[in-house]
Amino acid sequence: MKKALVCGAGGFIGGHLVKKLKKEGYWVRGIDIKNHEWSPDAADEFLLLDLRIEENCRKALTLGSGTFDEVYQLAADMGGMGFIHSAETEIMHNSALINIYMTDLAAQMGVPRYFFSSSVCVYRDMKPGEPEMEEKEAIPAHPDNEYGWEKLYSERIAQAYERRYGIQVRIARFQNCYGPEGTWMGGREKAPAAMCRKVAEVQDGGIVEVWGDGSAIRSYTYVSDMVDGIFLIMHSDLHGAVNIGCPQYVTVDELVDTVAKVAGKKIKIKHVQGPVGVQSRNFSNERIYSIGWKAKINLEEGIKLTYPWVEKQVKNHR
């Protein structure tokens, strides 16, 4: 039985990845600074550890005998656009420490395969309709936020250790991921969860506030597609960063309209001041297509799977 370590297993994507690995027959140890709120018993073993501390990273990587076959490093200090723009120092300090210690120790302790979760935030701002950008075009770099700069630096760390130690590194740049069992309130939630919550909170005909003018363009990837992509990339021969994303681009207003349609509500959008981020990012997915992955779930189908779960949380929270 293969053994896998999932760092960030108390988070949204990490929690779903644990379930994916269990279905594939792995023994899984999960690590996080907090328990998973909705699936606390998914992993075979779960350790509460702060991976900003080097010794805790060593504990996470230590098995009674031998080493982990695979390490998936998803632990990070992150959240939605509001958090990314208000917590720059926390993001750069906390996530950089985690990645410096985890990459160094995994390589030194002989881990054969190491996955690092990066982000499309490493790319520059783009205009709608620009040609899709390939992974190599992230350099020369011009991310619009510090979250993207930290991710790019941590990619370089992982690749340097691959060259020095021979550890097989795989890197995925995530596009916006959504689905059930994710953060849905409190300031760290991503746009799909936030819009599901806002629509669930208002009556038919109510008003939903949207930051900016609603024209920013995004691509949203359903979580089952995301974890399938992670697993395929980890077991592929693709070196360097690989984009994972659904090629369906929508404006933020179109996202809200999709949520309202699924909810069966008519809503009014009120545009307000707030952090928006880039106007658009258009990415090539040809690298991940080359290993047989394509997004299976479009936005409306994904919202149909996500909205009822968020609506239930809203009702239970009242």
Second form
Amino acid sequence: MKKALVCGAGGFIGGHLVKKLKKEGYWVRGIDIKNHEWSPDAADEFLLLDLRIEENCRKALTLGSGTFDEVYQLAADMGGMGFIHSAETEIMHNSALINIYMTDLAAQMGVPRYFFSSSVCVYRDMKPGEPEMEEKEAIPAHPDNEYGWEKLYSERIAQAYERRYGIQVRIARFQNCYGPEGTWMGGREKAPAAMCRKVAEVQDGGIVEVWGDGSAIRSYTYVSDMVDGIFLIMHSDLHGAVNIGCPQYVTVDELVDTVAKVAGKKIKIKHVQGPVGVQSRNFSNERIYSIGWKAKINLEEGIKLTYPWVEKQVKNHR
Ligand code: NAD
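Next up, the form predicted together with nicotinamide-adenine-dinucleotide (NAD) in place of the form predicted on its own?
To see the whole picture, the full complex is given below, headed by that same chain.
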């Protein structure tokens, strides 16, 4: 039986990845600084460890005998735009430490395959209608935020260790990911979960506040498509970073309209001041298409799977 380590298993994508690996027949150890709120027993073993501490990374990677066959590094100090703009130093400090120690120890302890979760935040801002950007165009670098700079640095650490130690490194740059069992309140939630919460909180005909003018363009990838992509990339021969994203691009206002349609509510959008991030996104998915991945779930289908879950959390929280 193959053994996998998932760092960040108490989080949204890590939690779904644990379930995917279990379905694929793996023995899985999850690591996080906190328990998974909704699926705490999904992994075979779950250790609460702070991966900013080198000794804890060693504990995470240590097995009774042999090494893990695969390590998936998703632990990060992260959140949506509100968090990214207010916690620059925490992101630069905490996530960098996790990646510095995890990459070094995984390479030195003989892990054969290592996955690193990067982000499309490594790319510069784009204008609406610009041609698709390929992975190699992240350099020369001009990320819009410190979160993107940390990801780019950590990508480069992992690639340097691959050159030195021969550890097989796979890197994915995720587009915005959404689905059930993700952060939906508290300041770290991302736009789809935040919009589901805001629509769930208002009555029919109510007002939903949107940061900025609502015209920023994004694509949103449903979490089952994301973990399928992670698994495929990990087992592929694709070296270097690979974008994973649904090719359906919408404005933030269109995202809100989709949520309202799924909720069966008429709402009014009120644009207010707040952190927005880049104006536009348009990335090539050719690399991941070359290994047979395509997003299966479009935005409306994904929101239909997500909104009822967020609505239930809102009701339970009242
Ligand atoms: P998440 O916040 O739900 O999961 C990250 C997990 O890392 C959390 O459970 C957190 O507790 C854990 N963590 C933080 N500091 C830690 C520490 N010191 N030691 C141990 N664990 C620690 O986020 P997510 O949405 O599941 O994201 C997973 C990965 O994917 C992250 O690396 C993130 O940067 C990346 N990513 C996510 C998105 C997205 O849209 N969700 C987009 C691009 C990239």
